[in-house]
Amino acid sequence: MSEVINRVTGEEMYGFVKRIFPICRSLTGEGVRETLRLVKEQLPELELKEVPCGTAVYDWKVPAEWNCSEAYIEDESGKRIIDFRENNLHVVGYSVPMDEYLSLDELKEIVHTLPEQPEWIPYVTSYYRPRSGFCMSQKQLDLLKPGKYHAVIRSTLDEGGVLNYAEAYFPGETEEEILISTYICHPSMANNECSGPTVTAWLGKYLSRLERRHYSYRIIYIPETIGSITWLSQNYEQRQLKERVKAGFVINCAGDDRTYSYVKTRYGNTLTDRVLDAVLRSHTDSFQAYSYLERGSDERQFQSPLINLPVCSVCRSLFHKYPEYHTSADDLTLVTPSGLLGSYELMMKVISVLEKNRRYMAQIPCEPQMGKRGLYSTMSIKGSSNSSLDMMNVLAYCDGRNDLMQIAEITELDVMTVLQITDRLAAEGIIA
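Structural coordinates of the indicated chain alone, per the form predicted on its own:
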């Protein structure tokens, strides 16, 4: 694993974030397709899919395809106050077309701001109710004077369009699956949108290079909420996901340097919960594990009662917990090369532990002769056994009852240390 990690740099991942950051994405539309095409350049195994608008998906319906080419507000002199082409957060997502002259009071009725964060533009959507709207900073709005304003949105809502998503599958020795999901439906926000698809793409590259995979791995790029509902409606029973998916992760908000966090499953007792807790304790000095009551991404769909797949959201700073969330301040300064690389390394370790998380059984009665295998000092001196105590403690619990993570918990050792020890013991035929 370390060799693969060492070949990856945070700078190349950050470079990809910069490529996809300017694209105007939504639930549907050309921005989604363009993003998926760029991801496919990094991950050729990705297959692009489409679902017709109007398709019934459980209790929902795939909405019309939305595209926006232009949106702006001009004052009486023709000066543009805001322009969608300068920042695509300026238009409310899924806005219907408009071309109207409005008084300042009328304009304020369709403009959204963040008074408590006066210099930032909010991200606002109206997916399922037709309306037109704009977003700007409170500071911009406060500078406007009474007069007439020209408000223009050139957009289309196509009932004959499609919802796009993409999927890559890496078969393993078993049909048991690890599901990895990320979303591609937000416009220009770096941490909340671009970091997840980027880390996931590099994770897919890693999986494609693995010489041996015990589990099969499925990666999906979907628009949030309606995308996961659509994907589940078309795959849950057909692919026997309830029986096959053993762990799952929604990767999002994965690019800042502040912290690590994850949202637990509803009861917090799945393999996914266990491996994230164990690896995060190894990977970082501190992290935050949030209750399912703090959910907010596609773990809501994967963990819903009649689906109940063991899926957690994995983040750096958790969505809706960091101040720049859903604002223009979630820009390219918030995401860092080291933040992206840290998330990538975390998920590499998660995969390594999952791949080797077995119950181990000692193969030699009594303590094995470790010295002849180069695993223990052959000279008995006070303190000479300290360096081998961890190995002997791990071996003591290789009785067929405990998996890798349970041994780490019992011995109070780092799970990655336990993985290295069991690898060495297994290579010497001491455990199986």
Second form
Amino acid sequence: MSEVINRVTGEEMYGFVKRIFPICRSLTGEGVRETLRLVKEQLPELELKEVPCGTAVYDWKVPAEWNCSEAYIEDESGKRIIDFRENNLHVVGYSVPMDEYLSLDELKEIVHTLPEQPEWIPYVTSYYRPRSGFCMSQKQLDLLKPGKYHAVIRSTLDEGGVLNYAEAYFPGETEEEILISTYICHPSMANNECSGPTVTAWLGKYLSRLERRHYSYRIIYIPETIGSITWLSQNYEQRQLKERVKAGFVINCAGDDRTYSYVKTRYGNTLTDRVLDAVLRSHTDSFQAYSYLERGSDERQFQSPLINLPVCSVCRSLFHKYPEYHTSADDLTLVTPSGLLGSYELMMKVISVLEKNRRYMAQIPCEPQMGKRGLYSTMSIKGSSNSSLDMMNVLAYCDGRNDLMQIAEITELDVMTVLQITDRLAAEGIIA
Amino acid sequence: MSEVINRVTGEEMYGFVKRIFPICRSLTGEGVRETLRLVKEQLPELELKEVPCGTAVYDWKVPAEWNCSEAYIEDESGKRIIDFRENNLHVVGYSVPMDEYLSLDELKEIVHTLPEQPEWIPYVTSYYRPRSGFCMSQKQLDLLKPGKYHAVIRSTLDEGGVLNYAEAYFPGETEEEILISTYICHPSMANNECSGPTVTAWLGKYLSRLERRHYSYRIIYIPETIGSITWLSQNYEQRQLKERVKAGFVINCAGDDRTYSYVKTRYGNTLTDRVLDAVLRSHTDSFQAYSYLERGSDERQFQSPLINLPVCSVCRSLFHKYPEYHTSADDLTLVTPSGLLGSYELMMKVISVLEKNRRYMAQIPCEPQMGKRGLYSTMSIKGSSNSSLDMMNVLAYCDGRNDLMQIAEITELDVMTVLQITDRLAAEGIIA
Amino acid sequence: MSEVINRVTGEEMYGFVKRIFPICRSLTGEGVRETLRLVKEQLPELELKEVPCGTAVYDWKVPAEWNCSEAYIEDESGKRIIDFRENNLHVVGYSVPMDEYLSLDELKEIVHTLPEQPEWIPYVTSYYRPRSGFCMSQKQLDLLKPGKYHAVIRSTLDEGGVLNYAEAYFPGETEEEILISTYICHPSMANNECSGPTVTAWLGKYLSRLERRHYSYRIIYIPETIGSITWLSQNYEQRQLKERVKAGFVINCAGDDRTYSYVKTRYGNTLTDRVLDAVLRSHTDSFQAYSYLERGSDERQFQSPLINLPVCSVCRSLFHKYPEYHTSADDLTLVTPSGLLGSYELMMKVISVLEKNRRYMAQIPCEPQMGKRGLYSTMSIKGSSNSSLDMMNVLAYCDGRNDLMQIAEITELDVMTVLQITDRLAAEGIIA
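Let's see the other form, the form predicted together with another copy of the chain, since the form predicted on its own is already up.
To see the whole picture, the full complex is given below, headed by that same chain.
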């Protein structure tokens, strides 16, 4: 891929992040549907689905559909202190309607702030207990004077509504599949929301362009937690996911420029863990592999004991670990074209390695005569064999026991180098 | 358990140590029987047994029964330099009778001292070769002047006697059993003798009070080495110990206040090793897990290749490792109520973990809705999930693969915390 | 073995190195045959073999037999600048004949030097592409003035010739065999050639003197690479080498005094790796265990995936790693009697351990009564058991699970000490 195309891709993705950033998403509601429609423009293979509210999904029930048309606090002069239209973080997610006049002290009981990050508005939800609430910066709250405040939330919680998600399937040569999941349930935050659906959409474009797919690929756009629980409860047995899913990724917080990270599975030893570790070593100098104890996204459901799919969260800066997480500071300045592009390219490499991964076996007893194949110097003088040493080392471990990641680890080579060498050796018939 | 009860228990145990301290015990003889009678006052379940001298036990033979009524050295003036009645360490254990007049040089050949610990009397035995001998401090020996000394030992070695031991059995729901062994063969030393029988007796009281025992428990009071060999030779096959004993402990040197320690099994990987390691991490900040190469008590027999029972020595300061070991300085000032209590409470915790230990399996696919069970915050704001994180982490590893100790290790939690959490989750039906 | 005998052996071996040093060896030819005849004088069991040139051996073909009678460069005055008769490194191995007048610039195209080691002549070969070439020191080349030079090589490449190797077989109680391989294909270099055939010949003498051999031993003298490929292609299936060879060693670079080293097998876990590691710990304070990634001799063929024999290169200074490697400085000053003797004694110990290695099992339940066998102190006082502690520790791990090397590792004892103790315990019937 040329650098120009790369730059274009990064800018295109950033442009899409900007388009979906303003939408007020939640577990359910019109914002989710609007987001999915915009994604489908990019990824026509996507099919939109809905599940009625109240549906039992394992230990849970799909909650009522929430929509919010207006939310503000006015002071005595009628001036709006905060307004949902300016920033949809100002209302607590799933707030029930209210229209009340409150003293400052009463108001403070339903206003959430971050005293240690006083400039930023927190992101707060109350999905499973009816509450009304507002969010603002600590700094703004500190400026409020005693008096009467008018707090208004015009929202609906519709038991007759639906929960939406979407799915795209790219069939391969085998029904074994790679799962790529991302979520569409957070309001206006750029890294911890918009980056994931965007990188995932561009990965979908990449998958649709691939001439040959060994694995089938399934991409899902779901609300976090209740969405993965819902999707699993309706698909886990039906589609034999335990047997079919060979690796899986939750793409999220994928747009900043700081580092790379992933959350290991419970025991850190699945194909997903291994391919991420090997490709990240190749892709970047600085990444963090977090223990499953640091989990926080849908790997919590995918890796739960009775589900046990080999799924890792893949991030730039991990949720929980960057200061802007779940605040109004997670905005369009935190996400960058190059940040998005890095995640996209990482996943392209991951897919390349997965597609080509196998346990090769040497086909010729003893070392093959590399010289007659143009793969080895024909004259021996001190140091003359160094140039082909990597190839001979890879070949030595093509003994039917090691996959590409294991060969990379043993030979201390970059997994992408191992991939190139095994391609070459396989083309020569030296391994199979 | 309240602190007051604890303090009382510590004092009670210390009182019992004081009662059995003066008795002259050896492999066999009246001192052993007297000690066992006193223990039986505390632990009525104890049954006293005897094995005739000369009985073949594996590669050994039960030695003659030794009793000693008098042993002293007089100087020319008739003054007793040392007297067995003042300290029973003065006579070499299993000394044959003597009544001789010796020069100082001759005397020195049968007197043992510790030149590097010149104030203390050593503890010396000669079980398997007939000898007569005395022990005194180096300091006292240095003061002796040339002259004639009268050395008298009035002892008997009775081939028609017996070796005594005792056993208590507390049946549980299963015939699988936990073995607790302690020894009663050392004369007046407080830590390396009296502490073990005492803590073990109080553990017996605790076991008899337990409302429910999953495992059966077997407590044995035996002389060290020949006693365990004798007991094994008469019970190993007969009672199918290899199949039944799931964990075992030699309680000894259990009364000082310095540290905690245990001796690992040969490979350090049995249930006994694992429960001790996990509970000690919870119970104390400072403990030592010694390699089997540092063994020294009856784990030598229980862990020998053809016996191979999962038994560890459990100590405060390990035998061999504390300066007073096998000297007259191992006295009633070295052992304390709190030292004894610490060992007792450690073993109570060990028993609690063993009783509740299992490989739990989650019962609900995906994460359960903890909120509706009052186990999880219903509102999400940065940091709100921390309080329930331990519980979610334990649950994540209730996948049928890990017992309590493994969950503690993976989640980096205290095993007693894991025990509380799994009790709670099991009560809610979330795991089973 | 007394020190005098040792010293004699070292001097004898050094004398033999001196005899074979001047011979011009290559993959094939008269020099190889002459060397093998000299070795056979020392080791009459050796049988000389030949394989016709052109024979297909796996992916290769046996090359034409090369002999060189004359090679020199004369300047305009007729003075010989370099002459093969003075140092056979001056001609590139397998050079085709030439007789040409060249300008200095033309000459430089076929002359090889080592600019970074300007005093030394490099060792260069071109086995698999017809070339003519010379080698000299950089220093000598720098002195040459423009002019006409007469470059002459009188060599033959005979397609009707043969490749020679030799083999000796020492049958043991079992058909399981230990393979010892060395190579005879380098011209006048002392460590990286002459030391290997010499130490191997003396090991053959040692094997022939052994009263009892558990294993059968096979010694092969082959040219490197093409020789091992040829030998394997003609013997691997026929002699069931995969089933029979339990350990194997390529003895080379075995005569300097610097360090000891070996090249691990691909996974570093075969009996060969383990016995070398254990014996080297006993034999020397400083050795290097190199990864298979550092391989360079016939372990490349023996360990290739479809051959997979457990063979390690055993060296003093590893090929590649010492500065004189593959230069004229690898001469008779680099190799010493004590260097050769060290390798010889190392391999004698390796053979001793292999011969006696087994997984012993204790025969007596509990600890045996060592005292009655004179193996243990009969009186117990602090410290009295230390002298027999090693024996008791070895016995504790004679549980049918560990071989001598594993017992040495677990007990932190020298493997030669473990060997002595197990011999003693087996003689007493305590283990079997």
